[in-house]
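In the form predicted alone, a lone chain appears below as C-alpha cells.
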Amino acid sequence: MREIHHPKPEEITLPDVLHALSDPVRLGIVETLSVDRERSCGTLGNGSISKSTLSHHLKVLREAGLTWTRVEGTQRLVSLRTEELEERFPGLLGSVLGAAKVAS
C-alpha cells in the first residue's frame, strides 16, 4: 500500500488552508469532523457527492494539512489536524467554523 503524504506542521500555508475551506462541501467535511474528531472516509459525504469527488475534497483538505489521514484494516479515517494547525495559526479555525455556523 501507499504511503498517504502529510505536510509537516511548517509547511502549512495560510493560503493553502483558505483555499481549502473556500469550498462548501469541504467546510461540511471540516465541520463535521470538529464535532465527531475521526470519520470514516465513506461517512464523510452523506451519498450526496459521488466516491471520486469525495475523495477529491478529502485529497485537497490532507494536502492543504487540515486533515489526518489514517489507515486502520480496510478503512481510511479521517481526522482534524486541530493542535497542529492551532499552534500554525492561533484561532483561525475556530474563527471560520464560527462564522460558517452564523452564516448557515
Contents of the next structure:
2 protein chains.
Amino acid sequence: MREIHHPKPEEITLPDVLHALSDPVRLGIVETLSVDRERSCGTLGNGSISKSTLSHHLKVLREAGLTWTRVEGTQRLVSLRTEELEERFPGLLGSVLGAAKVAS
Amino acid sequence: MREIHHPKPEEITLPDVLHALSDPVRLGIVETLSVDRERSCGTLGNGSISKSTLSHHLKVLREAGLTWTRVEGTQRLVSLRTEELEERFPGLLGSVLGAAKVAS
DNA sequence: CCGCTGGTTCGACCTCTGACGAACTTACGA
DNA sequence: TCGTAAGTTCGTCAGAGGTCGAACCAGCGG
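If the one shown is the form predicted alone, what is the structure of the form predicted in complex with the DNA?
And the full complex, kicking off with our chain again.
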C-alpha cells in the first residue's frame, strides 16, 4: 500500500476540519475515537456502511488532519490528533464533541 | 417576498451548523457579523461575489440557524443568533471564531 | 504456497453544492 | 408614477461528495 499522508499541523485548515466534521458518519467516528482513543478501521463502521465508504470517510478525516493512522500488522489503528488540534485550534474539538453529546 | 424561515433553536443540528461554517465565504460572513453585530446583506459580500451567490450563502446560514434576518425598509439586516447558539451548543461558535482568527 | 482477513483503490452513479446571469419583487424617493 | 436600489428566485452549469460493488493488495496462519 501507499504511503499514508498526514498533513502537518500548520497545514490543517479550519474549513477542511469543519467540513470533515459536518458529516454525521464522520462525526460519529470522531465521537467514538474521543472515547476509545484508538480503534481499528473495521470497528468504526456502524454496520450500516460498506467497507469502501468507511475507508473513504477515514481518508477524509485523516487528510483534514483530524486523525492519525498507523499500521499494525494487517490492520490500521486510527486515533484522534487531539493535542495537535488543541494547539492549532484551541477548544474547537472539545466544543464540537460537547455539542455532539448535547445533540445526542 | 416570502416568509423568512428561521429554524427554532431545537431544530438546529450540529452537522448543518458545521457544514454552513465549512465554506470560506460563509465563515467570513460569520466573522464579520461577530464584529459588527448587524449588517445589511449587500455589505457582506467581498466584492468578488455576485448578488445571487451571496443571497444563497445567507440562506444557507439562516436555515442552518446561524443568523437572523429582519426586514428594514428596502433592505435586510443580518445578525448572528449568538445567544441561542450558545445555549444550544455552548462554546462552539466562540471556538470556531477563535480558530478562524488564528488561521488568519 | 494458499487462503483468509483487513483495508484500499477504482470506476460508476446520483445527488448536493456553489457559481452565475436574468428576471422578478418590494420599498423608497424624486 | 416612474425609476432605482436591495434582495430573492429561477434555470443552468460544472464540479464535488457520498455510496456501492468489484478488484486489488498486504500480512498472517496453516
